[in-house]
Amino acid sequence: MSILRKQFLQHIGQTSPAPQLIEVARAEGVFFYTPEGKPYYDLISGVSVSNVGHGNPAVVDAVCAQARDYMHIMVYGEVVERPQVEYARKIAEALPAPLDSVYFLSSGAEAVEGALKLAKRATGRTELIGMRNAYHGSTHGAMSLMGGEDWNYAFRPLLPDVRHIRFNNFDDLQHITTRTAGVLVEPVQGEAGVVVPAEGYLEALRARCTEVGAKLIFDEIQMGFGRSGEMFACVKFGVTPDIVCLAKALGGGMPLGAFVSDHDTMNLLTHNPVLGHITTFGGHPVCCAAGLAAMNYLEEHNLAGQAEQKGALFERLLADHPKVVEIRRCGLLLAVELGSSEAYFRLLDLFIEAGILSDCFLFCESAFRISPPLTISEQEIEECAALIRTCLDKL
């Protein structure tokens, strides 16, 4: 084991007892490379972070230019910084009305925390509703809405007055009442293993929230910025939430989160009390410059428009393999179902040997993830799919 790997285990706080320990030397496009020069197809993209590819020159140039001008000046919301303003305007233009006010933060979990607070502030209510098998982050509020007891039992007590309902279950919508401040939902459940909404479900959820005056909050942290086949999944499904949470690809590879609402609702955080929400590093100018460059690149190269075609190609090349039980897909996010966690963990070792980085889903350990940078070419998809099939042959 290299000295760096040993120091990683000694000095870096660990998230599991068995990290993969692949050492990264550099990354470009859809690949990253070890110090020995071994390439890996990146089928995780930092969990849908690197949508415009690793080392994208447009993003790198924007980061360098902004770092030369200025970095951190003042806590968020007090001084006018061009990267924040220009990026917020562009996001607002891409989202459906009336979502026009962006509150920048540093991460997706923070975005969820801010959205939950805003829903309670806007409604004067306390009950929050999440979905089973949903993941929203590891802070206490976000974890409270996460729909899996295996992940949060060790950290209770969490937020009070939280209820969980079943995604795609129309009968459960009756649990959303005039007590409910907000309903937090992923339009496509990512960590459940890419569960897409049933026909009419999001529309019914929207109608129920409107009926009882609850705020509908979309968590587009994983699906936003082209992954679904549209710039935002709420556009793809034609359902507009009251608040939308963004992160991951939002920063173009830099740490950035945000929640977005209409201006009047967002303005509630400015009084009673003043500083109803505050952040030091949220909306960091270098992160906003990177995100703006990435979003411009997404649009200029129509990467959202290509995501559906590229995802369909992956699906076609893998679906007929005898070890594949089914493929669940939305755009260029796929869950390739193997039927058992044992098969997945055997395959993971074969992937690492072959030069593929993938993982399972938090609530679905029997499927592996395909969510490469949206810049992946059809030739790279064909080559990667061939490698995957070779690994599947060895199961």
Second form
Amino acid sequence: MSILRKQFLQHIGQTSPAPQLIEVARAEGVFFYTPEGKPYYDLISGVSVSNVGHGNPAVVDAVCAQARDYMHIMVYGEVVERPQVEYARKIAEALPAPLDSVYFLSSGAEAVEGALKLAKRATGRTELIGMRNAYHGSTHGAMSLMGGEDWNYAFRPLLPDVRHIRFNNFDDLQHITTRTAGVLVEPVQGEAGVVVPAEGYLEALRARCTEVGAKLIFDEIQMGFGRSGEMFACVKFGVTPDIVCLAKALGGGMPLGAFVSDHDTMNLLTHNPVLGHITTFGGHPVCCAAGLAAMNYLEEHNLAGQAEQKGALFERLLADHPKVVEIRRCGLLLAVELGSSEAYFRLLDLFIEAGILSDCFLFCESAFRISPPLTISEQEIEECAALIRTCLDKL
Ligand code: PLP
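What does the same protein look like in the form predicted in complex with ligand PLP, given that the last one was the form predicted on its own?
Below is the whole assembly, all chains and molecules, this chain first.
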């Protein structure tokens, strides 16, 4: 084992019991390369972060220019920083009305924390409802809403007054009541293994929240910024939440999170108490400049519009392989179901040998993930699918 790998295992805090240990030297487009020059297809994109591709020159230029102008000046929200303002305005224009006030943070979990607090503050209620098999981040609050006791039991007590209902189960909507401050939902459940909403489910959830006065919070952290086939999944499904959480691709490869609501609701965080949410690094100008450049790039190249066809092409090229049990898909996020975790883990080794980086899902170890940069070309999809089929043949 190389010295760097040994030091990685010694000095980098580990929570994975079996890190993949591939060393990265550089990355470009849909590939990253080891120091020996071996290319890997990146089918994870840092979990839907690198939507505009690795090393995108538009993003790199924006980062360099902003770093030269200024980096960190003051905690968020006190002084006026152009990259934050321009980016917030652009996000507000792309989201449905009345979602026009963006609170920037540094990560997805933080965005979820802010959204949960806002729902409590806005309703004066305490109960929070999450979905089974949902993932929202690893902080205590976000984790409390995450729907999997295997992950949570060791860290209890978590947030009080939290309950979980089943995604896509219409009967469970009755558990949302006038006690409920907010309901947190991924419009497409990512870590459950790409579970798309049943016909009419998000509409029924919206209606129930409106009926009882609970805030509907969409976690678009994994699905946002083109992955679903629209810039935002709430636009794709035609359902407008009260609060949206964004992160991952929001920063164009830099760390950035945000929760978004209408202006009046967000303004509640300015009083009773004042400074209802504070952050030092949230909305870092370099991250906002990167995110803005990435969102402009997504729009200029219609990458959200292409995500559906590209996802469908991947699906078509793999669906008839005898080892593939089913493919679940939304836009360019695919879960290729193999039927057993043993098959998945055997395939993972074959992938690494072949130069493919993929993984399974937190709540679904029997499927592998296809979530490449949205910039992937049709030719790259064909080549990558052929490589995947060769690995599947050896299973
Ligand atoms: N929400 C969803 C749907 C996610 O997929 C993730 C991360 O994978 C998060 C929230 C947490 O984001 P972060 O890791 O930036 O805290």
